[in-house]
Structure formats: C-alpha cells, structure tokens
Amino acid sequence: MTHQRVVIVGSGFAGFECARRLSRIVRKSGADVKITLVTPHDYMLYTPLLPDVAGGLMDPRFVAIPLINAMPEVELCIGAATDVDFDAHTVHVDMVGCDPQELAWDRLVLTPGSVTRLFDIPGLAQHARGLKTVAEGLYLREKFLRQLELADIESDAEARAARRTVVVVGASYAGTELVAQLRAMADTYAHRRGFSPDEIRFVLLDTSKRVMPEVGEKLSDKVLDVLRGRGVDVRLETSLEELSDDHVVLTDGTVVPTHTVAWVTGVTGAPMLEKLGLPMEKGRLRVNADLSVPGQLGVFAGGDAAAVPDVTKPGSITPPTAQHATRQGKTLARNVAASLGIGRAKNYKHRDLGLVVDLGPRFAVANPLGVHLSGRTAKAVTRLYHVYAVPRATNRWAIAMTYLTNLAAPRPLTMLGLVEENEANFAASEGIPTVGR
C-alpha cells in the first residue's frame, strides 16, 4: 500500500465538512490519499433544527443529511471510535453486527462532537432527556403526544394537569428554541380537541439571570416578555433538585407534577475524549490556533471536541455552535492537505456572525453581523438561513417545503411510536455513561 489513509473520527458539522473538503482537495491534486469517516450514524444531522423535529413542525429525514451521497468517495466506517494509540497509529472502533476494527492512520482528525452535559442530580439519568440526536428529538415529541391523549381520557384533574405538563431546564437558544417549539404544537392540539392551550403548562429553568444571554439584553428581554405572553412559566436562578416519574422538585423548594422533562443545559466533549490521555479545558481537547494536537504529530482535532483558541479574542476559545464547527472543518480538511504536501496551512480565525433562534409561530431573534432583528423580520432571516446552511439540495428543497406548508396549514400530530423510552436515553443515545448518576 503506498497511499496515505486520514481517519476522521465523527460526521457532525466539523467532521462532514472536513471529510467532504479533504475529499475535493485530493481529487484535484491527484494525491493518493485515502480517506475514511468513522461515525455511529450514516448521516449528519443537522442539529439546529431538532427543536422542530421534537416541536412536530419538521420530519426527521429532512434533518439528515446522507454521507454516501454528500460524499461517495470517502470510505465509510459505521461504528463507534471508542480508544486511539498514538504510538501504533490506530483507531480502535466497536462495530455493529461485527466485530471490532483497529483503523491504521497517517493523519487522524478528532471531531467525535459533543453530549449534554449531565449533573449528579437524583433521577436526572432515569426522567429526563436531551435534544442531541434524532432518538431524543422524536422521542421527547411523541412522549408529550401520549401525555396529552392520556390526559384527555383522565378522570382525575390533577393527574390530567401533571400530563399536560413540560418542564425544559436549559434557556440558551436550544433550550428555548424547544420550550417555543412544544409551546406551538401543544396549541395546535389544544385547538383541535377543543379546549384552551391554558391548561397546558410549561415551565423554563435556567440558572442564569436571563433567557438567552447570547444574543444580548435587548433581544433577550423580548423574549422573555414573548415567552411569559405565550404562557411559559419562566424561572430564572432556578434548576432542578431531583426528578421521579410523575413530579420534580426545583432547587427553590416548589413540586411540579409532570411527566415530561427535557434536560437541554449545555454540552461537553464526547466520553471516548477522556480516554485518549491528552491535555483537555473545559471537557474539550486543547489544540494549537492551527487546530494540530500539541505534542501529537499528525494528529488535528476541531468542532465541539476541541479547545480552539479564539484568536480574535486572546485567552479565550471559540464557542460550541455549528457556525465555528463549520468553519473549523474547512480549515481542518485544508492544513491535514498541507500536512500532506498539498497547499498551505493556516490558523482558524473566524468572527462569529451572529445567532438566529426560531421561537415559533410568528416570532424569531437574529443578530447577524450585530443587527438586532426580532419578530416576522428575524423569522424570515432565521428560515432562509437555515435553508442556506443545510448542506445538501434536497434536503434544503425539503425544508423549505415545510415551511411553506406551514404558512397554510397546522404542524401534524401524527404519533408513529419510532422510538422506545430505552433508546432515547443519555447511554443509548448520546453513549453517556450514567452509572451512578
């Protein structure tokens, strides 16, 4: 074998898009380069929209995007990367249906991504659930569903009031893009069964001092007065104490009865992270600005599972968003070609752009560029982002459908029971250990 193999482990934002450069970058040259992506899943998600998959608005499929057509000429390798050696240059990988692989590599880029970030609050593991992968997305929807047709057939109000509960803990954008998203389809059911969306509570927590911090006071003050308009039971400075199957005590000391949790609080580095003996900050593997592993020759590391410093802003490193994940592949996939011998390398710098946060019916926040937009304005900024950012065509085509036919028509509530209770969970879904939790 004379060829060069890069393994790229992880098909999320920075993974994909290193692998689908990396492969036009080689293409070009002449190269011969082999390049293999290692991921559990088949697909990229595109995560910014799963507050829409839970919320009923968008079908799953037109979040995924597929890797065998994004790119047919990188080698695919479905299976968990779990253990490297750096020293023999292999990637250990559990495969389904067979039995592991031990991957050789000549240049190893590390974006296994992120999970959610857990606490060891009693019964945080067991009743409550995230919005990282499809599992969690759709299951979250279609538990809310079955609570609210079992509250329609129960005799008893203040078991009726407990299913048609919602408690969301977590009022950064994902957070409350979710508790918008469920606010909106919980309505369009209250509608059609013929009673006031009223009776139906939900309640946000967060510890911060205000809903969304990210896109400043003045947008987020409009969203809380958005929020609390629609209903929402907004609790700031507050999280939860502990949680069982049918209530959850806050850290103020007040019960909520409820059935439904979800636990969208932050992220942190992939598990397999911890096991690679490297120098990690805050749950994230430190990289140099040209995102190369200290000490590792050969070795790059992006996206969420990186430390990547933020040279824009000196002692600081860049934020867990898509936006830099992005970007970071692209300077991925061009400094492991000059690695090669092909092209020049270059430090990741990057100026954030802003944020775009989907609240809803109606209702939208953006600050692109540091223009402050709220309301139809930032809505019809924040849909065609969207449409702009997913990385394929047909899958764009897609959501743009959706959103049209949304203007004329309600979010379906079909239940099709895709996912059961023990495949949505943090171990089976986002493969967090919870022992002990």
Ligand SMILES: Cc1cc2nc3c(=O)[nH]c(=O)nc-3n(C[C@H](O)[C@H](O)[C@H](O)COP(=O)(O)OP(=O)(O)OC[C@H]3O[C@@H](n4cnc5c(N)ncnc54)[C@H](O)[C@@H]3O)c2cc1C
Second form
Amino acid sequence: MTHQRVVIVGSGFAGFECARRLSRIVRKSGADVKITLVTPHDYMLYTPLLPDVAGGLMDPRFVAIPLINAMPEVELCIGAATDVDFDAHTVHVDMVGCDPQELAWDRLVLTPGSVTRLFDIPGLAQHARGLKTVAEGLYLREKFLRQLELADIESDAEARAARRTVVVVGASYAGTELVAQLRAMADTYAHRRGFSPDEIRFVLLDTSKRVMPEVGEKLSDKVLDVLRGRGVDVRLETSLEELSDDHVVLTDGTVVPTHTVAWVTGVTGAPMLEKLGLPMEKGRLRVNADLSVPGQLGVFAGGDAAAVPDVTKPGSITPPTAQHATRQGKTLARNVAASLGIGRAKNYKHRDLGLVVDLGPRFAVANPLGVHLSGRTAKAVTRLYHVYAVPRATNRWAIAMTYLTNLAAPRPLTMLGLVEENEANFAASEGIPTVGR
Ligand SMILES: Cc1cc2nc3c(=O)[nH]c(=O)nc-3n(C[C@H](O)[C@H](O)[C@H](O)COP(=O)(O)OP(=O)(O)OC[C@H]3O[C@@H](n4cnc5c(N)ncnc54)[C@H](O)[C@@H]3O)c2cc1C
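Pass me the form predicted in complex with this ligand as well; I've looked at the form predicted alone already.
Expanding to the full complex; the earlier chain stays at the top.
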C-alpha cells in the first residue's frame, strides 16, 4: 500500500471541516491520500440549534449534516475510538454492529470534542439530562411534553404543579437558549389547552452572578429582564444540592417539586482523551500553535478537545465554541496537508467575532464584531447567521423554511416517542462514565 493514511477522530465542527477541506486539497493536488473519519454517528451535528430541537421548533434531521452527502470521498468508520498506540501508529475503534478494528495511520487528527461537565451531586446522573446530542434534545422535548399531558389529567394540585415545572441548570448561552425555547413550547401548549401559561413554571439556576456573562453586562441585563418578564424564575449564585425523581433541592435549601431537569453547565474534553497519556490543560489536550501535539510526530488536535493557544490573547486558550472549532478544522486540514508535502503550514489565529443567541419569540441578542444588538434586529441577524453557517445547502433550506413556517404557525407539539429515558442519560448519549455517581 503506497497511499498515506489520515485518520480523523470525531465528526463535529472541527473534524467535519478538517475532513472536508483536506479531501478537497488532496483532490486538487492529485496526491494519493486516504482519509478515514471515525465517528459514532454518520452526521455532523449543528449544536447551536439543539435548543430549538428541544423546544419543538426544529426537526432534528435539519440540524444533522449527513457525512456521506457532504464528503462522499471520505471513508467513514462508524464507531468510537477508544485508544491510540502512538508507537505502532494505530487507533483502536469499537465499531457499531461489528468487531473492533485497529486502524493504521500516518497522520492522526484528534477532534472528539467535549462532553457535559458533571459534578458529584446526589441523583444528578440519574435524574438530569444534558443537551449535547440529538438523543438528549429530543428526550427533553418529549419528557416535558409528556409531563404537560400527565398534568392535564392530574387531580392533585401539587402533583400537577410538579409536572408543570422545569429546572434548567446553567445560564450560559446554551442553558438560556434552552429555557427560552422550552418556555415558548410551554406557552404554545397552554394556549392550545386553554389555561394560563403562568401555570407552567421555569427555574433557571447558575452559580455565577449573571446570566450569559459572555455577551457583556449590557446584553446580560437585557436577557435577565426578558427572562423574568416571561415568568422565568432566575436564581443566580445558586445550584443543585440533590435530585430525586419528583423534586430537586437547591443550594439555598429551597425544595422545587419537578420531574424535568436539564443540566447545561459547561463542558470538559471527551472521555477518550484521558486514556491517551498526553499532556492536558483544563481537561483538553495540549497542542502547539500549529495544532500539532507536542512530542508526537504526525498527531494533531483541535476543537473543544484541544487547549489551543490563543495568539490574540497571549497566555490564554481559545474558548470551546463552534466558531473556533470550525476555523481550527480548516487549519488542521492545511497543516496535515503540509505535513504530507502539500502546501505550507501556519499557526492558528482567529479573533472572536462575537456570539448570536436566539431567545425564543421575537427576541435574541448578538454582538457581531463588538456591536451589541438585541430584540428583533438581533433575532433577524441570529437566524440569518444560522442559515448561513450550517454547512450544507439542503439543511440550510430546511432550516430557513422552518423559520418561515414559524412566522405564520405555532410550533408543532408532537411526541414521537423515539428516545427512551436510558438512551438519553449521560453514559448512553455522551459516553460519560457515570458508575458510582
Ligand atoms: C446546546 C449547545 C449550543 C451551542 N451553541 C453554540 C453557539 O451558538 N455558538 C458557538 O460558537 N458554539 C456553540 N456551542 C458550542 C459548540 O457546539 C462546540 O464548541 C463545538 O461543537 C465544538 O466542536 P468540536 O468539533 O470540537 O466538537 P463536537 O462538535 O462536540 O464534535 C465532536 C465529535 O466527536 C465525536 N466523538 C466523541 N468521542 C469520540 C470517540 N471516542 N471516537 C470517535 N468520535 C468521537 C462526537 O460524537 C462528536 O460527533 C454550543 C454547544 C451546545 C451543546
């Protein structure tokens, strides 16, 4: 075999972009390079719209970019990489539906992303669910809709109130978007059923002093006003003490009866990284500015899995965002190609362009290039940005049509019953070891 073998682990923003770009570079150069993408799923998930999936607005297939359509010349290996032999240049893959495989590589790109960060809180792994995967997004939607339906036939007022209560932990952008989308779904449900939306209670918790500190004080204050205006009970500097199947206890001692708890408090590097024996920083793999792994010739890493030096802010690492992961994917493709003799390598450098955060009906906040926007303008910017940023025309079209439909019709309140409780727990959906938690 004379061709060079590039194995990429993970098909998120970084792995997807790296595979797509690299296959283009290779095709143009005419070099004999085989690219294999190891991934548990045959799609790339556009996570920024997962809150919309949980809130019943978006169909999950619209935010899943099919890898075969997007990059037909890249070989897919559907499974999870569990270990790497850096001397033998092989990666061990637990396959879905067949025996494990040892894949040989000449260049290895590690982009397995991140998973929800868990804490040792009694009942957390058992009773809360995250928002990192399609299974979790769909489960939250169905679990909440089921609770609303059960509440409708509940004769006991306290039990009904518990079913109509949702607790979301984490008031960063993902948790705040989730609470806004679930609130919008709850309002639609209440209007259809003819009771007051105020009867459905939302509690949003965070240990920090602000909601969404990443958008700056001014926008953060606006978000807090809008959330409280929609009846969301926002409790800052507060988290969970313990969870059971019908209530949670907050760190301030308050008991909140509920059956639906979402845990969206931040991320840490994918579990496989710890096994590799490579230097780590804050749960992420340490890499050089050109995204190569120190001391491992031919090994590269990027995205949420890697602690990439931020050359625009010396001494810091780039935050775990899709914006950085996508651009690191491009740099990975360029530098892997350069290491194979095609083109020249360069260091990763990107100045943050800001965030867009969709907060349900008629409201969003955005700070593109430092310009602070909120309300309907930000809403338009946010939706246009997502339609632009989704990396496939057919998905873009479907998302744009969903937004247009939503202007004229209420969101559908359908439970498809596709995800079981145990398929959406942290172990099954994200691969986080939770035994003993
Ligand atoms: C709800 C939500 C909303 C968000 N909104 C935004 C936003 O608006 N803007 C923004 O910039 N960022 C946002 N983010 C953050 C963004 O999603 C991440 O920064 C981005 O996904 C990181 O890309 P990645 O490629 O490093 O990892 P991921 O996208 O996490 O992809 C990693 C991939 O690797 C796979 N994988 C994991 N382990 C293995 C293994 N052992 N073997 C093989 N494959 C493996 C995973 O299944 C996954 O497909 C959001 C995140 C969430 C959860």
